[in-house]
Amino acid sequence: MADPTRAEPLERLRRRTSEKWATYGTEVLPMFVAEMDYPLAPPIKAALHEAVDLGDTGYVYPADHGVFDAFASFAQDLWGWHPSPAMMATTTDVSVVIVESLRRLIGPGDAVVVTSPVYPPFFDLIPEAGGTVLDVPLLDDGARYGLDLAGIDRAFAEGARGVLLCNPHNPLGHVHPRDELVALSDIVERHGGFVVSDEIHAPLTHTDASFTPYLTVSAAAAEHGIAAHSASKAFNLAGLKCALFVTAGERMARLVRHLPDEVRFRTGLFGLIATRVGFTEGREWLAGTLAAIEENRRLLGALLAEKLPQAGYREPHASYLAWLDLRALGWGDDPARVARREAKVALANGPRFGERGNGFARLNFACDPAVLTEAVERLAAAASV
């Protein structure tokens, strides 16, 4: 089985397509977008050159593939959540599964909560559905994040229909604990609202943290709830195109039932294929990535305090994104801009994640320890010009 704690030399990895390897030149470290730099799981792999191999690249069967099975049981295993496969459907990406989902649950230009600093399409996919962005910040104490659970009371009580939840929490690796959940839930379901929770993040969830899945926390979390799921991010899949609706309550089932069939068939035949061999059989794999990303963690943290010491940063818990700190560098509230055209490295801008991401930047780990001190050192030279 290939090692995912050695990632692709970057002389194979420049010669991908994907939106991480085509966007900028040769010069360019790419840190950017949330993509990984180890190989393909080799069951994934082998099961994609059998598809192709019998010419298998059609039109997607109405059936789910055993892939909501797959999901049941990956769930019970990681997370002791055994969620039905009657009440789930598939889709093509988790961005689909939240923008299907708001279509049905709001009106026009009902407002909805998200909880900033977060993934930047959150702001371009509420609108999307029809809805307008509240945002309630996060709380942050300096030591750790939190919902502003008194702030999202607000909200509804001003008119806000629901809440769609990061989980766990993009950019900031935060695992939003099971009692935060617990009371969101009762928020929600005090004022009658509903929560999407993007879970997306969830099987890379770092060993010295405990994922809770939004529709186990309550009867009420449950009903009210829909979970958008996908293996493309555990898996580095996110070009074959498959996600999941999941829900734990008939309301919530009842909607999915009565999705509009091409919601369905949009969902790529290679992406219900990798999606099912990943759960079912690219455990092992998953395990070991997981240890290279809590390694690479770690080394960024020591990487930083040596080298560029002026950079805040936290250890997330969760998938291989950082959230620096970069106010005391001095290069504005924009400071991937510096980097790049400085430093030669690409990270993902900060103010993209909302306001309250002014003077920040995302940074992915998951490549090679080499490239990552190479960032670092890239980063702190140019901080010292």
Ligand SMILES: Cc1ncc(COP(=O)(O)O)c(C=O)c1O
Second form
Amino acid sequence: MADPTRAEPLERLRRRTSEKWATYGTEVLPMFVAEMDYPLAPPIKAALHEAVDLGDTGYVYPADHGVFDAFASFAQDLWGWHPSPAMMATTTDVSVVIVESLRRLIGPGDAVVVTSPVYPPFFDLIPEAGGTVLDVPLLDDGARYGLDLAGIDRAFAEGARGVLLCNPHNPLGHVHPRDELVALSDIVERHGGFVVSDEIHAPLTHTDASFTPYLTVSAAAAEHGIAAHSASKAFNLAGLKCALFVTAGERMARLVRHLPDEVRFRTGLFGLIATRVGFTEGREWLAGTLAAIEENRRLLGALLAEKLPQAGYREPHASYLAWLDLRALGWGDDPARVARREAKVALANGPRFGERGNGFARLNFACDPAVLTEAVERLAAAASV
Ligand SMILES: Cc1ncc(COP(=O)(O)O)c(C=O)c1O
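Form predicted alone done; form predicted together with this ligand now:
Complete assembly follows, chain above in first position.
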């Protein structure tokens, strides 16, 4: 059997119909949207095959299909955290967890803090819930990133109601250190605010970093925080539609208990099945896949140093996304456009991640090392023209 943690060949990937493979023609290497090129974890594949064989394609309500217990034991084993299965709910995806949480936490026009550069839909999800975005960019001293705690404190003093945190952080692959999260929770608590912590990339934290679930940092965080979790990034299940609201205190547990049934009802049945199996039986595959990702992280550094030394790159410590500083190439504010046109490499457009994204682009390296090598070679060739 082929190695399930080795990326699929391009000709096979091009038969996929997901966004990554449907958006561009065969002349383009797609390295933009956060989908991985590895085969599904074998236990997930088997469970989905069985569901198809059974015609198990009906409604999900009311059971959670074992997902809450599966997530609790996964969180226990990976992060030493045992969230209560009784304080969770499922819905379609992490974006819906964020919007449905915010709908219940803010009033019309309330400001919610984001820390750019950050996952672009955050700029849309807050308005979708009726709020306004207040950007307090991450601090960056050129070597490490950090939350601008003083800036967040000021934002609250000026009326912000809460923080939409990306933990670990997309696009930087930055894993927020515990002490900063503790300090954040003190500030939020002092202002009577909330934190919605998007932790979708947490299972992909690299072996040289340590992920801290926001709800564990203090009693206050447990009370004023709500976490969005999912197996969809770690196991490449985005199309199956399943994510979790995770809470640890009475205030947010009440919010989750009072969600309309319809919010849970929209969860995908295949998503529930795949999520439970991923969290329980997919650990070995995940470890192998993470090793492949970490290998590519190193390879990307070596390739850039050799072929495209003008590009700025700091190794991420979570997930498979590289935030490339391409300002020295002279490709303008949105270098991904030039990369697509001139190098036939599709990167995610930096400016969509906030103003700090001008001159940057994000590259997805969850692919075969040969594809990654070709992508950097194409970018280098275009840069040398
Ligand atoms: C930080 C972050 N949140 C949410 C999502 C989207 O998750 P979902 O498909 O579950 O809405 C992504 C996808 O890449 C992401 O990077």
